[in-house]
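Okay, so here's just one chain, in structure tokens, the form predicted on its own.
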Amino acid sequence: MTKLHMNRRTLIASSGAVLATGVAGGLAPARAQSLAPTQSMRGGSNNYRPGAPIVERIGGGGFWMTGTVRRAGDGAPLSGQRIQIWAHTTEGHERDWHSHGATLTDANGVFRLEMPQIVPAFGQPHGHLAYDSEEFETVFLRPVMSSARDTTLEAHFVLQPA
């Protein structure tokens, strides 16, 4: 059995070997895997109204709908994408035109729209969101809140080119 004697020279030499092989053999940063597109959720398109206007806020506000929009495959953030939002709120039902509005994503693919507090409909507090422009495939989401007292709801889109 060979006995390894550690001194400063062998420590430096072995550290260099570990770094050299580690970068090529497993310690290198992981590459991003292909990001799968978001699938539409059941019930997501309920009460959808094509062409909802881009607004600064829906109603009196107090609740925030937020999220991100990225491209399938490489996960790049998508700016300028139109996201429509609607819900059953303290100010109206999700069927009502005044309960619908749209916003655009910023340079980082982030969207944020203030709206009235979401309240339970059919037993669950939930929102509806849609990406419905022509550059990517349409996606409808229906995220459910963990509590009717939550004041934010987050949803994320990964879009597949049309």
The other form holds:
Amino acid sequence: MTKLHMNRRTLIASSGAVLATGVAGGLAPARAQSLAPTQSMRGGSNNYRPGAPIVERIGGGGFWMTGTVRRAGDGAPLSGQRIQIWAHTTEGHERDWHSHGATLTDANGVFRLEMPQIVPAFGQPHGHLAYDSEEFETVFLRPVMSSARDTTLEAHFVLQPA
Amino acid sequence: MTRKHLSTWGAVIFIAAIPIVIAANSPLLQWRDPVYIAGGFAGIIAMALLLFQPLLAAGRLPGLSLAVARRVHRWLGAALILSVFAHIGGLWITSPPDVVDALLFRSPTPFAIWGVIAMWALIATAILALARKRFRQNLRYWRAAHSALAIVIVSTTAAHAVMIEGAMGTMSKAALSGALCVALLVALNDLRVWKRTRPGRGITTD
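Hand over the structure of the form predicted in complex with its partner chain; the form predicted on its own is what we had up.
What follows is the entire complex, opening with the chain shown before.
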């Protein structure tokens, strides 16, 4: 379910890399696919509150934020990674402390956190996620729900070692 | 007031007021604090007031002399500026980083950028209105500039509103947006803004 974002910059960079290795070492079959790190989204860090606690669920629940965390390059799932989540929900604004919480990825690099229903705010029903620990580069995501009636939203991280 | 007068006023007020009534009954309001609600409604009210502007400028609202209509047009222009500032202020208090992103044209949501363009065009119009006396010898240029800004304001306001998933109802919002465009085109046509020659209808050098 992960989208591979290919733009002109990554295309030029990866073609350059292929040319360089091809010329230098001969085009050997790649042992591991090179997975590009996820870029932060515009507005992803808005109303971020550093250090939100790890919680069983945010508020009363009823809505699920899910996703995966993998390592850039080989795509290996990363377990025990802390992902912070916040949104404008039926229980509060984005800026409210009680709208924020964090969870950890499992052995397969999957995270799932129950939270109150996200409702449209500032024109779109959207959530915010952050990877903000020290081991990898910080990434802020701002996924938008395809329908305000959805009761789940997913977001995926590919992290670059810091 | 004839029956035709009443029906014209009735239609304009209906198209302007229905989106406000529908937004006031939006379920989204129960999950928003008063400042956010007030900020949103300031924007909706500004959009509704905007419908009257081209109609007043062209003297299309029956029962008002052109002189009175133009005076109301100026006051309504001032009210539009205040409403837009209240709109931005209310949203700023609710979520400062989202408004800063919009004002710096780096928002993830395109409708925010349309709204900011509309704001700047509105501010430019206010400055133009205040500087009208300087154009006394060249009112044609003043009128062309005002008309161009009006086109920007109406089109970006409509784009801003239609793309937003918020308290306004989809149908009433689309109807108001369409009415804004029609009112603007009617006024531009009435005032013959693209003609060099002085038209007969609706133009004075007041």
